[in-house]
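Next up: just one chain, as structure tokens, the form predicted alone.
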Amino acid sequence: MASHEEITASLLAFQEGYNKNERLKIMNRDWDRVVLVQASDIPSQHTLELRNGELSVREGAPPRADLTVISDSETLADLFYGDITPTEPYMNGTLKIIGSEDDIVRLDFISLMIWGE
């Protein structure tokens, strides 16, 4: 199990990754979403919200999300931190994703450019 500050670790790893990385920031500049992550055995929610290309993270829920992410705190950190892809966890059900189909893909392939497969 990880905690609440590990999953805020990789998350801010994720950012990280994302800023720096140009291309992407180019290709998501005008795809604005609000992500909630939350995880399904400890209290623990962030917001990753892109707004203009940029890419940040916050403790909390936000109001309204576009994508909704859940599962155990170990593979949500695990997924952040790029030691896991996202398609174990997707495939056997300990990781959902709630939004529209176009979203999740998008997500997807913004971790594919971040981490390499």
Second form
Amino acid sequence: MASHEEITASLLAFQEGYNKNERLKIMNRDWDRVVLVQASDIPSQHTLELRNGELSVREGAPPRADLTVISDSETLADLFYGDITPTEPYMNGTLKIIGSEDDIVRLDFISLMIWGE
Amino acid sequence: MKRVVSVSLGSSRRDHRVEVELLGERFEISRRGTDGDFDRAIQLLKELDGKVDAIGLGGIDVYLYAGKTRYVVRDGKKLMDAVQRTPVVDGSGLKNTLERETVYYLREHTDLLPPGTRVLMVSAVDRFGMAEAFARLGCHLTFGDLIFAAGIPYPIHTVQELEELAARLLPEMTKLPFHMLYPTGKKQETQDEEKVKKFGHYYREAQVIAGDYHLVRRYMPQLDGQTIITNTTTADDVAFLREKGAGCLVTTTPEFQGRSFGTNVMEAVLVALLQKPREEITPQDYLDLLRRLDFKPRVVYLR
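What about the form predicted in complex with its partner chain, after the form predicted alone?
To see the whole picture, the full complex is given below, headed by that same chain.
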């Protein structure tokens, strides 16, 4: 089990990876979204916000989310550190993403662009 | 008589059956759509296994190529693995041969592809051979893989960047359910109006629009005489393209009784003719056979 602080640290690593990738920022200029990241086994909520291609992270839940990412704390930390890809846990049900199918593909895409092969 | 059947995840409304003679052999060629129903496709494949001469898989890719790397689409492979005895193909072998040849043929025999032609390929990872051929002939290319499959307004302009992004994304993206990346079943009969509005300018800026027909159709705005290079078109599709203002339709696969079949069907026909184990067939075998059959692209002027 990962702690709330470990999830925070993984999300900050994700943010750093994103912000270093200029091409990714260009690709997401049109995609303003609020993402709630919620652990299922510990009380831990974070907000990822994409606005004009920039990604920000903060602790706590947003008033309204376009996408909700739910998994156990360990999977969330592994995922945002890039130790695992979202595809496997998404396919086996460990990772639940609530939102439109287009947005899910796009979130997967961002993760692969940061951590992919 | 040899029997070749294409089992497609696409709409059953496009089903078709013809009898033709090729190199002295009679063929019954048919297509059976399963309306996006994966389980029905598996069941049908199992029923046909061992009873027909070759099977094509339609409405889904099994193999995607970028450069020398081959990516396996998980859902496509599941379908392929349902067939144990009959040779089964997805059209990727033919895409890598026939569709390259189509591009060279158009340069040599028509005025549709002069150097510098602005070409939009709605998706290129499923037609890498064609993408390379356009690039080799000096066309100005826009690959819409990210635009149309993922809704990301990022046009890719070089084969090198396409390969680089494919290497990063495809090993994982190919594990997703296929319907998340490609329109299946009923989605093939409708347009995505939001993307038509948002991304239609890529079509209008191009002189030639190439790629999978369902993708071409799904995002097509009103056109102004553009040439469409695709395959698998029905009479209704031709009427649709004419209504949208396309100037010319080129289909890479030959027409049988008013219908151009998918590359998977044609590859299955070639496999049935070659009578060699699937794994021993080379691109040269396909090219030699295509020449003997005198297959040429079909060019239809629409206005």
